[in-house]
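Just the one chain here, laid out as structure tokens, in the form predicted alone.
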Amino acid sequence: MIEQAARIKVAIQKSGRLTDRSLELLERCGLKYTRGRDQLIGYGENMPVDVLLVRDDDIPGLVRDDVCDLGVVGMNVLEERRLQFQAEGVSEPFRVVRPLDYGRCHLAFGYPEDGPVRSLAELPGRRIATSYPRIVQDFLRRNAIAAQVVEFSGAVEIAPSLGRADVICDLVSTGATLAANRLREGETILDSQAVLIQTPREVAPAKTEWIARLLQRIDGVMQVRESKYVMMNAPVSALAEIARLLPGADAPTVIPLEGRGDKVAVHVVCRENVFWETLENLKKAGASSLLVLPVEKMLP
């Protein structure tokens, strides 16, 4: 039984756009955990890793205070909290250890279609509604724009129609919400995705090895997200062309075929998507018996 003090605590969003993908990531790293329906802690069964499900804007603080060793949070939330900590005199509240390449969105201005403001040049003297006041204020300061930031919690897109603001600055994924509220997307001030953060404090030696193993597994999961294992037979004379056609591949493994001096088996991991067009081009180059398989795990 591993002592509680030696167990790694990972904070993830309790409910929202990052929750399912974050839990899936940990499960693909091999974590099996037990959690009751109303419990906010999942206890790792096969690894000394526990999952805490919390509000997303609490995650940076939990990691800063060393309540949690690791956390998964969007860069938008992280940057807002970082600026808050900076204002409080905390220079290094957490360390970003991995971008996770999901939960992508961006923080952008939204201008009413029938309003007078169309660009950054017309922002001075205007009111900007946002749920990310520190990020927006920092952007305005760095660009010498004198505008008023109005903090707005939830449904930021309706602020102009309520007369609370002239423009908004909000998260955008598809742009559908802006369009539905007759807003035109403007300049982006922050690109966001899920990231893994770690406490800035020294980690107990009992945790160090398992954190390193978890990070290695995360790297392996991310590497195989688009990877495919491709097998085929091919003429020896076509190997150079076939290697050129394989997307994102290292040097292929070439295996002699019994009784066929002019033909070999080729096995390779492609780190990019393998499309039908790729297979058709490989066949034209002389490949046959093409087989594409998903890759479940990979250690770099």
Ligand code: ATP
Second form
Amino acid sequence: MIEQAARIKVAIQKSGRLTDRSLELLERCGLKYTRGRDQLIGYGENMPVDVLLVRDDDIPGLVRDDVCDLGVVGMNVLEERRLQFQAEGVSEPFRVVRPLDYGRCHLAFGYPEDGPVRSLAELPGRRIATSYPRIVQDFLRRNAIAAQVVEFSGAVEIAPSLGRADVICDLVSTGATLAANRLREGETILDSQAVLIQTPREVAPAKTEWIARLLQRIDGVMQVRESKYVMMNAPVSALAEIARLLPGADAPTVIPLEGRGDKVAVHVVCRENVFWETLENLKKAGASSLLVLPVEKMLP
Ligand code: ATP
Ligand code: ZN
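The form predicted together with adenosine-5'-triphosphate (ATP) is what I need now, so please give it after the form predicted alone.
To see the whole picture, the full complex is given below, headed by that same chain.
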């Protein structure tokens, strides 16, 4: 039985847009867990890592209060909470340690198609409905715009048609929700994606090593997502041109081919996706027997 104090707690969203990708990330880091009976905690079986499943809004506070050592949350939620903590005099409630490259969206103004406001210049004196009052307030202050912020906890996009606001500021990913509510997308005030946060305070020494291992595994998982292992045969004379064509490649491994002094086998890891165009160009440069393989794990 591993000592409780040595277990790392990671908070992720219980059910929502970030849940599947966050669980997948932890699984790809090698974590196997069993869900508790209440389904709120996933107990790590093979690593001293437990997963707390909570509302995303609670995640910054759980890390700030050291209930959890790590958390995964959208930049939008994090920034809103950071501004709140700042107003309360808390200087560094959490530290962003990794952007995770999923849950992408942006916080943008939405102007009613048939309304009088069409840009920032027309905002003064207007009412803005949003679920992110602090971020919007901060934006208005930095841009010296005097407008009123009306806080909505959900269904922000219907505020103008209810007569409760003149414009909205809400999360957008595809823009379909805005369009469905006859709103035109305006200026973006925050670009968001899921991020990993960590407590800035010292943790038990027993945890430090596993946190470092987890971060290293996350880096590995993020890198292999795009990485490909590329193999081909090539004339020695074309090696320089081939190296130039490979996207985000490390130094290639060049292996002699039995009985062929003029040709070699080239093996290389490309840290970007390899598209058909690249393969066609490599073939034109003289390469043959091209093979592109996914990379399963990587440890730099
Ligand atoms: P909870 O019940 O956990 O409070 P929620 O309703 O606040 O859930 P979701 O709608 O599941 O949250 O969104 C979680 C996060 O997903 C958002 O905070 C944001 O970072 C990200 N996200 C990505 N695309 C979008 C989008 N189109 N609309 C809203 N959030 C998005
Ligand atoms: Zn939420």
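What we label the rigid core is the largest C-alpha set whose atoms superpose within 1.5 Å from one form to the other. Positions refer to the first chain, counted from 1. None of the values given here were measured: they were computed from a predicted structure.
When the rigid core is held fixed, the Cα atom of Asp38 travels 2 angstroms or more between these two forms.
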